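Below, in structure tokens: the form predicted on its own, a single chain.
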Amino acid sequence: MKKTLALALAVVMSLGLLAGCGGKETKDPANNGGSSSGGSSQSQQGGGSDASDPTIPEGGTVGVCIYKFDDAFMTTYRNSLQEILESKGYKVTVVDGNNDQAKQNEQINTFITQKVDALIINPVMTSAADQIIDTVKNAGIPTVLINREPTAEQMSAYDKLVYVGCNAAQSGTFQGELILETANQGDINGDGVINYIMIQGDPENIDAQLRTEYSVKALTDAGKEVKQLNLTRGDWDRNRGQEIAANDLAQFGDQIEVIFCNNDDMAIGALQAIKQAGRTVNKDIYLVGVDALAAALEEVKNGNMTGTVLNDAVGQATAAVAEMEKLLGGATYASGEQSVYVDYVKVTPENVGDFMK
């Protein structure tokens, strides 16, 4: 079954932490099912057998594994997780995987040796999901996976496992809609074709795959003709975003009408290249990202980005802790009921003030 719970925007604003993630709906990843202009909501695919009042172990310990600390979005996410967990009285240890799956595997094993009560894991690689799930299952530790979603089949191997994230297809769709909402719907030169470049994150990551696909699908579903001038892997990195955009602007020049970036860090890098090339966002080129990082919000406010998409780090951290406590209280999850999604929100020049401190 699927139930929707409102996550009050006031919670996000009060914590002052706004920031992208991904996931795929089991049946239809294009079904975003949420508001596009305010507030965010939590959608649960299934829900397990809930325990009404989870028993928190005295001095309960939680191990949190983050794929790498210098990811801007995951910095906001892990800080939110730590704040929420510690406010509830948990003893929390957060470790940096340094984008090294072998290192993260060692960290997980160390937590198991230390007999933590629960684990929250942001996998370095989705391809390592089987190994991670097998490890935590054998240890019998309730586990919440975040940000990078395994398949439903993989998760079904362990009934004390749940994934919390976002529907990355929704974020891609919203990026495309931001372009469609411009005065010329992205066709700056009026030739009937929207020429774009795509700066992709990690192509193994489901977020990158679905954002790449659905940002363009939103345009074609609206009847627009599109032409991809280039697609390059940027690994979520600001410097790579700048480098890729600079190379593409040098190669394709005024042909480029839209730059899609799978996250805000790469978009901010691309913005630097746009300025260096003498182009002007929202005049002769459009630029969109995902995450609603503070720096990106400022650029949207100042007219230097066409828009971004809120990846609700606080909402996801809140949901991750709530699911962890259900597991600690004895909840189990049946196959197909192990994914919880938090909605994305479109951020435009008109509503950007709602998401700034």
Ligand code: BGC
Given for the second form:
Amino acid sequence: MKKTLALALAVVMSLGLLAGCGGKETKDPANNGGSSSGGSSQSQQGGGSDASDPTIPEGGTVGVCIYKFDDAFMTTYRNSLQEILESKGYKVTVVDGNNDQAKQNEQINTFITQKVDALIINPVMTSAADQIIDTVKNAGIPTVLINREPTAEQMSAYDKLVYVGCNAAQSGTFQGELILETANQGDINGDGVINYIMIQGDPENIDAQLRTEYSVKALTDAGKEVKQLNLTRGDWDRNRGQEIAANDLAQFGDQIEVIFCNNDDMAIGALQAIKQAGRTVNKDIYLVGVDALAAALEEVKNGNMTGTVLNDAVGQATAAVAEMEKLLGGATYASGEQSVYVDYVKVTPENVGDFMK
Ligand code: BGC
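Now the other one: the form predicted together with ligand BGC, given that the block above is the form predicted on its own.
Below is the whole assembly, all chains and molecules, this chain first.
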């Protein structure tokens, strides 16, 4: 019974995904900065072959590896994954990699020894993708990679492997648009140049690279002159965001018109520093993040953040489970069609209420 139900759900979800995008075209995230319209639909560039002889295990076991539990966004994501998987009757074990790739490798090996039916892995380091893919391929375990995207070439080594995530360029573009939509288009002192600092996530991560690039590109594409006063890695961390913003505010003072943060946790840290420096968001400085964490939505609503971008944890968790079920049903993925993207959505003071629970 459960088997039939799970299959029906998997089929309905895959049909829904395909209907939402109308094709299997593969996009290169680096060449697609997104549009300003946003939307909560999912787009799919993968899809897998037909799961004609599905064998979804009764009470199947799933091992979930998270790069570290102490990450605000990944906490929402993993809770959502666990909830969805358990509601479908899977036995789920979620493990904390503690930001240590060697530790995560051991965890993957342990899951393999335990003969889990499927793996969902948020790699600690994108550079470890080859090794991870090799390991799961040798064990023959269907695997969904999440949040840290390997290259299409790396993924092509294993046809029972799919990546679920977002097109990070789109989130960067939305951040730039949030600044362009302000009263003075980011140029608070009216000197014709937008002076900004960039607080970056982990630079090894493509999300950090593309958000850094595309947020500024949206400004220059709109014909704006920009000046980067500083760029510092904050490793996605709130305390680092605060420290970096405090240092930069001390060094550059009123010159800073915009603070771009690659994620909300660092933006919330930066906001503390902004307040301590006696500056006021949306009056004498702009501040944007990505993720739409509950705390950031609150700050956007109260006018303490200029805006953020929804990084849809629930949407990605839902898509990850749907892809896992396709793999369990026997689907395989052709090279170049192994990435499934969920849309980002721009969050402004006008629409923030739509995202608050
Ligand atoms: C999120 C960050 C998170 C990172 C973890 C990004 O997509 O925006 O908040 O720290 O993923 O890899």
